[in-house]
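First, one chain by itself in structure tokens, the form predicted alone.
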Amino acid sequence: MNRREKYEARQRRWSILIAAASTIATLAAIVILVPMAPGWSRVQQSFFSGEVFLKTLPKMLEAFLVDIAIFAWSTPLIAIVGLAAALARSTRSPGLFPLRVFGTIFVDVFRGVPVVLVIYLIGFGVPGLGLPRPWNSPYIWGTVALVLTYSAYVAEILRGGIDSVHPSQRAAGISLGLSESDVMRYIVLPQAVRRVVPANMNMLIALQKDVALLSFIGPVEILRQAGVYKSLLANFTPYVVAAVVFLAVTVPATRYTDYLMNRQNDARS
């Protein structure tokens, strides 16, 4: 080991020690100082009741299955609509210019309106037309609201990936006799999709959390179930249960996203 490697190893060890010491000090301060607050006993009873936690957890997990189901059927729809919007925005054919304009308007509108407002407008507006069952279901129109909103974000991410492919790649494909559509399908898209995987993973994490917003229009998923238990038990611990369940899913997904991003950065360097 040369002098530089020894120095870098020493610096890493020193950094780890500082990080560990600061983390321990912070946790100790929280553990010691928070219980000293005058209202801690009331907060502990209202938000961190072990009895309520264990009592509500099974039903909360059951309600979370609804979140997972909505997430599962929304994700492929978002991928399809987002890809279509990205291709519409990326088209260079003069004859398809109206499609490009429509794609731009779609992205601007649904990126500009908060997702909760889209859920309200579609979730309450469309069933208000008096549609017969099952077409007035909040599950259907809540899903539509999520798909439209997240497709706009995914479309922009994919368009960024498409634009990041060097023009020489297109030129090489055309010189080989490929059509514009074949160049996009076989050359540009495979590279673009690989480049935007980490960003789209972040969108999936956000989608998993925003599924809970559908509780505002009717579906009894984990957030709505937490509200039911809060009213029945006069205790806020069910909301903490919901937070813990979400964290159990999103934290591993976030760490995996970080891993993908680091691997991508290492590949570029």
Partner chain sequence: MMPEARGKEAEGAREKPKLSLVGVTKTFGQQAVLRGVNLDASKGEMVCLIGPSGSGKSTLLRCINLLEPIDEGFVYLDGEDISEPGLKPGPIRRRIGIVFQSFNLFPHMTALANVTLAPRRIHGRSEREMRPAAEALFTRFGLGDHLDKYPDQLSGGQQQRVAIIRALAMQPEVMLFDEITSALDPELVGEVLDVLRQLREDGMTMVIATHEMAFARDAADRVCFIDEGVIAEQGPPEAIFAAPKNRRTQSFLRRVLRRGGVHEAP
Second form
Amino acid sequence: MNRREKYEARQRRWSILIAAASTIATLAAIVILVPMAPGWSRVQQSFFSGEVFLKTLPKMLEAFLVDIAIFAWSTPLIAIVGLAAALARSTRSPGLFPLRVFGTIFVDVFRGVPVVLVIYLIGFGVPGLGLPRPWNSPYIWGTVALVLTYSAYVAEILRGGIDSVHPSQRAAGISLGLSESDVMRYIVLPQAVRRVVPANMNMLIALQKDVALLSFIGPVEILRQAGVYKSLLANFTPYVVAAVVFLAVTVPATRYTDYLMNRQNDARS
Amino acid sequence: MMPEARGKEAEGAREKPKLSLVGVTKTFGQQAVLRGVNLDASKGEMVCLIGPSGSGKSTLLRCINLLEPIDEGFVYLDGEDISEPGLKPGPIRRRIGIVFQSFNLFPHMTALANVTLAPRRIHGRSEREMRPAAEALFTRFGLGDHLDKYPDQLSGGQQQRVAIIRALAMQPEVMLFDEITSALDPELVGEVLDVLRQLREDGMTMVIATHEMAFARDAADRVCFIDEGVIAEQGPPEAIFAAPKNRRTQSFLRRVLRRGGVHEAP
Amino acid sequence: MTNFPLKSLFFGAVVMGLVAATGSAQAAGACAEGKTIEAGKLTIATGNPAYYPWVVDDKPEDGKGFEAAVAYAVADKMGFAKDEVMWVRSSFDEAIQPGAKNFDFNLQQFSITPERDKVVDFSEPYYSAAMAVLVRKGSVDAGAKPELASLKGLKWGAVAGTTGLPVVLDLIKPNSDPLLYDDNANVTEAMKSGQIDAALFDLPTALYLAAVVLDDGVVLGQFPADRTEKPDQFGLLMADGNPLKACVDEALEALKADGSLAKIEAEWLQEATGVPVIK
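Having gone through the form predicted alone, I am curious about the other one (the form predicted together with the partner chain); can you provide its structure?
Full assembly next; the chain just shown is listed first.
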């Protein structure tokens, strides 16, 4: 070990020590001080009842399958619609001006309107026009609402990615005699998509949580199931169950996104 | 010197030029970049464009390749007007290759994939069937070991050579080079210029915008000095470099010579 | 620990109620003294918004609607004049969360259940609600009948936080899982868009929704109290261990004894009769 390495090792030991000490102190404060509060037993009974936790967990996990299913079929649709909207917004040809306008309106509207309103409007409104069962299912139209909203965000992220590809790349492709669509498909998009993977991972994590909003129009997913238990048992522990289940999914996803983002930053520098 | 130059021009006039520009003008907004450029290049001729930055060299090359539509004038390729507005540019661009200063290669593809993309898409050929021919080209330009590397694994000089091979893969009749060594570290310039010399021996028709005065002097058949959107002076390199007649050519050459612009090509 | 006050207070309330039935309002006022969250005032909470027929026009301070009228009658028996009654609004969650409350009691059709009783206190019931099935005319035309067998085949919806949901799940046992919603408005919206056929409400609410909210609403039938495992009884909700409970129960007993509670019920919930009983 040379002089600098020794110094850095010392520094590292110090920072680990400080981090560990402060974490332990904080946890100790929570574990020791909070139960000393006069209302703790009441709060514990309402939010952290082990009995309620175990009793509700199986049904809560079952309800979480609904979240996963909606998430699973929404994601590819969002990718497709988002890509289409991004391409519509990025088209250069003057003949496709209406497409560009349509793409812009789509993106502005669905990014500007609260997700909940879109879900109500499409989830109740479209079936209200008189669609027969099963085509009026809240699962279908709730999904449509989520897909429209998230596609608008994804489209903007993708368009940012497309714009970030240096114009020389396009010129290089065009000068080889490739068509505009080939240039987009083989040269610009692959680079753009790679650059926006981390941003889109964040959208996926947000989507995973927003799937729960479909419960407003009927589907009984995990948050709704928690609400039902809350009412029946007059206890908030089921929400803690839901939080634990969500964290079990989103924390690894977030870590993975950070990892991708760091790797990309390393590659750039 | 002069009679010789005239003789060459007269010779060019007898034979129909491969590439011919007549009165080409190009304006960006209020800025007139090209103000009536006339330029001929015979088959197999290497024409070097020199001149100050912003004089219009790059724009001229981009206009020939139809990357920029021209405002007035004509561009003829084998006597055919390719500057006709509304003409489909794709088939023409395949006949005219161009290599840029930087950001040439597609970073997400291997060198081989870069080279084969256009033939694959346009002629429907597969990478596998193109590999032997590509390998031969790579080897010829000193890149035999680099077919499957990604651009960021190659040096700047190697990248530019791959870019040249990629343009050659479409078997163009004319090649345009836009300052292809300006972004390179000095020690890498030579290997790229060597490729241009090899192409000249192959008889490729080339128009080269360059700051490498030594290269222009030693390798070019003809040197054109472009200034303020027109060709201010042109002739064989010996004439331009030894006895420039135009005052602006003289002051330009004095400036670049003082900067050490002319040095022996490695 | 939590069982103790409920039972003992219940008996206490019965005894005191018998005593207070003949007593004056003045005596009851003394009972509440110093026990309200604001001295000399009675703070009552209801839902936001509050619906007909429980509260008319979302204005409980007018005393119109069943719950508004009950609230003022209870207040009167406890010795509070009309202008000494303050209204606040609360959601269901606010009402049952642990910690201090900003109301003396809360009424918004809270069904009394043992689980809830562990966290909060309930008064004596002021209303026993029958559960009723709300459908649209289309379902009736399609052959829906007030019989369990017929109800099973319908697509059900319910408000997630209500005691109606267990009734749907345990008593009707529909063939497909019910869809759940936040409030009555969303349930009726889902009925309008044809996503559900039927929903379960307490009878007064069902009648109101059928008459006012849905163009073609029909109250198909009601469950008699003995068909449901535990009849749905509404109580005034109070903070756990609220000392006011004795006075509130006393006042309710007095209202039941002198027939004024029945009179209020007749005035505001009179249509609740005449709906067929489900077989």
